[in-house]
Structure formats: structure tokens, C-alpha cells
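First, one chain by itself in C-alpha cells, the form predicted alone.
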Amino acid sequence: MFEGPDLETGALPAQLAELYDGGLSIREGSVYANFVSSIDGIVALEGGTAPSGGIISGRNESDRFVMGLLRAFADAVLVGAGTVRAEGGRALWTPEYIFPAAANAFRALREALKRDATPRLVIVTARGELNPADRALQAGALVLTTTAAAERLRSALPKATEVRAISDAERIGVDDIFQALQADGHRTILTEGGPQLFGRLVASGRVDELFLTVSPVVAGQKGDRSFGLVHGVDFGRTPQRSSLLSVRRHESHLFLRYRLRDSVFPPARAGEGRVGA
């Protein structure tokens, strides 16, 4: 429906290009986010404990395809522990898990990008509240945590998962997260939330682009039972501005892409750059 004049597009494997209706390019070294939202701006239900993305999107196949495509570009997928808990232990954060019909094409794209076979799942948790039986932890992930939680997690989590203490404090700084990612050679980072982690990344000026699916549902909210795209960070009278890069549509779902403008970001307020999930 719309593409900005300065939007760079790259060639995709034939199946992906057909499903996406065109090309897509993600700049190397960028940090980009992907969320699905209701019409009234809700991305997390039941205080962030529900598998909200699937509920809000209605498990829409086009949304699931875009999730897989964006994962296929990434060196690592960065999520908070609350996002992992909300999925109930079943999910994997890989392209082929979310959209298996394009598994071979995702693999071809990653080979063309000289990526590893799958993106590394990186989980941020200050308190260390993770279930060792979760499928994603059994498959292997990198858990970034505090010194206080690290020893307990190392003894509890599967050997396939690496636990790394990156903070001596009770909370984890955004800079600490990115130093750990860069140390492992992860440069192109996709974050899928949740709203608290995303808010702190935006407040720290770390997010370059946002891919937002708007689902044709109204979720409603009461108290703290539902969250918007950003939770726990208040930008007050200096809202974060962005520029629209593209609009796609499948039936009643809209697929929006924004560039976040670092030049208008105010300095993060006290505590906004630290993560305590």
C-alpha cells in the first residue's frame, strides 16, 4: 500500500518474495522490534502472563509469516523472561517454528546472509524466574542475568543453555545487554518484547526500526491487566517520534514499518535504562 522513497529493499528467495509481495532488507548492525497490537494499542494481556501475540493476532498466518521472516534476518532474538514465561514453555524463537511452511526458504535466506542456522535466543532476566523444562531452554539459549541469580540458574537450567552474569546489581543495564551481544558477534538484533524491555530499549535510543502488526480486534483494558507497546516508561510531553517506512495489508490486518528517530530521543530518566524482568 505504501513504501517510503528512501526505503531499501533486498531480494528474497522466491517463496518469501511472493508471500511478502516484494523484497525486504534489514540493515546490518541494526536493532529492530516486532509486535502485534490490537486497534486500541494493547500488546500484552493479563498483566503480560498470557501468550498475547497469538491471541491478539488470532494466530493470523500472515502475521506469523512476517514474524518468521524478521527472525530469519537476525543474528539474535532478544526477549525478556516474562515473554518466555507467557508462552507456557512450548515456543521456539526460530523462523521455521512460527511459520514452518517456509522453512527451506528461511534457511536459504540465512545462508545468503551468512547467518548461523538459527538466530540465537537471548533472554534477559534479573530475578532468574525461568522454567528449566521450557522447550526453548532445552534447545539452547543465552540467559543474561545478575550475579545473584546466575549460580542458581546454572545448576537448574539445561546444559544446552548458557547462563552469563552481566550485572552485580539487582537490575540489568541496557548497555550491559548490548556489550554481551557484541562480545558474541551478534550485531543484527530482533527484539520481540515484552513491553517493559522494549520501553527501556527505546528510552536508551537502541531501537532503529519497529515492525508493528495492527490486528482488527479491540482488547480493552482495566487497571494493569493489559499493556500497551511500552510499559513502565513514561515519555511525558516528549513522545518518541518515528517515520513511516511501509504499509502492507492482508485482509483486515495492517503491517506497518517505522524508523525511530534517534535525534529526538531525550536522555533516559533515572532507572529507565535498567531491566528487572
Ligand SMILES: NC(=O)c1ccc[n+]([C@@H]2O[C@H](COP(=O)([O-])OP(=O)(O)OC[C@H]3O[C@@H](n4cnc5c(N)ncnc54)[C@H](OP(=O)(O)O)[C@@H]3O)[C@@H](O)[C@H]2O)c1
Given for the second form:
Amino acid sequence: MFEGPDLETGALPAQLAELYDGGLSIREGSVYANFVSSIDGIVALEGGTAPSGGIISGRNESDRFVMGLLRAFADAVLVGAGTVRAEGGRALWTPEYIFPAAANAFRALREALKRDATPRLVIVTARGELNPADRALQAGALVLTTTAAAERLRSALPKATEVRAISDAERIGVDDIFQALQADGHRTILTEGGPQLFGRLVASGRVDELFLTVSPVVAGQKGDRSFGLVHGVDFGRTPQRSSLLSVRRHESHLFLRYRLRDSVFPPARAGEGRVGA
Ligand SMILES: NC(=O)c1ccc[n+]([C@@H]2O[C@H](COP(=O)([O-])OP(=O)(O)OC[C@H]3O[C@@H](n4cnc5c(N)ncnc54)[C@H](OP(=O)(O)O)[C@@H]3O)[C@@H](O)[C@H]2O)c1
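Cool, the form predicted alone is there; where's the form predicted together with the ligand?
Zooming out: every chain and molecule, the one shown earlier first.
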């Protein structure tokens, strides 16, 4: 429906281009977020304990496709422990888990981008309350945590998951998170939230772009049981500015892409972040 004139749109494998109705590129080294919100701006239900994204999107196939496509571009998918807990142990943060019908095309895209077979799941937690039986932890993830929680987590979590202490304090600094990602060679980072982690990332000026699906539902709100994209950070009278990069629509779902901060990453080298260009 709308695409900013300076938006780079690299070619995608045929099935992905058909489903996305065009090309897409994600700048190498960028940090981009993906959320689905109700019309009234709610992204998290039941105090953040419900698997809210699927409920709010209505498990919409187009939204699931976009989630898969965005995962397919990432070196790592960064989430807070609240998002993992809310999924109840079944979810994987891979492109093919969320949209299996395009598994081969996602793989082809990752090969063309010279990415590992799947993006690495990186979970941030201070309290370290993670369930060792979670499928994502069994499959293998990186858990970034505090010194206090690390030892217990190391003995509790499956061997496939690495536990790394990156903070002696109760909270983990955003810079420390990115240092750990960088140390492992993860440069292009997708964050799927949730609202507490996303708030901290935005407040630290770390998020370059936001892909926001607006689902045609009204969630309502009473007390603080439901909340929006950012939770626990208040920008007061200086709301963070953004600019609109693209708008797509499938039936009544809107797919919005925003730039949250001006280009802070270096200009792309020719062909970087593109497929088949
Ligand atoms: N609609 C959507 O697109 C969408 C996307 C993602 C999530 N959600 C929903 O959001 C809800 C969860 O919300 P949430 O805000 O709790 O999610 P969250 O940000 O994923 O999780 C918060 C937790 O992450 C850890 N954490 C975050 N930042 C940290 C830091 N700087 N240092 C140490 N630990 C940190 C803490 O874990 P510990 O408590 O373990 O210390 C904190 O309690 C769920 O309902 C989920 O379904 C919706």
C-alpha cells in the first residue's frame, strides 16, 4: 500500500516474494523488532502470562508468515524470559516453526544470506525462572543472566542450552546484552520482545526498526492486566519519534514498518543484506 522511496527491497526466493508480495531486505548489523498489537494498542494479556501474540493476531497466517520471514533474516532472536514463560513450553523461535509451509524457502534465504541454519534464540533473565522441559531450551538457546542465577540454571537446563552470566547486578544492562551477542558473531538481531525488554532496548536507543502488525481486534484494559508495546519505561512528554517505512495489508490485518532511529549503522555495502540482488 505504501513503501518509502528510499526503502531498500532486496529480492526474495520466489515463494517468499509471492507471499510477501514483493521484496524485502534487512540491513546487516541492524536491530529490528516484531510485535502484533490490537487496534487499542495492547500486545500483552493477563499481566503478561498469556501467549498473547497468537491470541491477539488470531493465529493469523499472514502474521505468522511475516514472523517467519523476519526470523529468517536474523542471526539471533532476542527475547525476555517473560515471553518464553508465556508460551508455556511448546514454542520454537525459528522461521519454520511459525510458518512451516515456507520452510524450504526460509532455508534458501538463510543460505543466500550466509546465515546458520536457524537463528540462535537468546533469552534474557535475571531471576532465572525457566522450565528445563521447554522445547526451545531442549533445542538449544543462549541464556544471558546474572551471576546469582547462572550456577543454578547451568545445572538445571539441558546441555544444548548455554548459560552465560553477564551481570553481577540484579538487572542486566543493554550494553552487556549486545556485547554478548557481538562476542558470538551475532550482528543482525531480531527482537520479539516482550514489552519489558523492548522498552529497555528502545530507551537505550538500540532498536533501528519496528515491524508492527495491527490485528483487527479490541483487547480492552483494566488495571495493568493488559499492556502495550513498552512496559516499565515511561518516555513522559518526550515520546520516541519514528518514521513510517512501509504499509502492507492482508484482509483486515495491517503490517507496518517503522524506522525508530535515524541511520546509526554504516551504509550497506553493495549486495549486503539482500538476496539475489
Ligand atoms: N504481541 C506480541 O507481539 C508479543 C511479543 C512478545 C511478547 N508478548 C507478550 O508479552 C508478555 C510478556 O511480557 P514481558 O514484558 O514480561 O516480556 P519480556 O520482556 O519478554 O520478559 C520480561 C522478563 O525478561 C527478563 N528481562 C527483561 N529485561 C531484562 C533485563 N534488562 N535484565 C534482566 N532480565 C530482563 C526478566 O526476566 P526474569 O523475570 O526471569 O528475571 C523480565 O521479568 C506475554 O504475554 C507475551 O505473550 C507479546
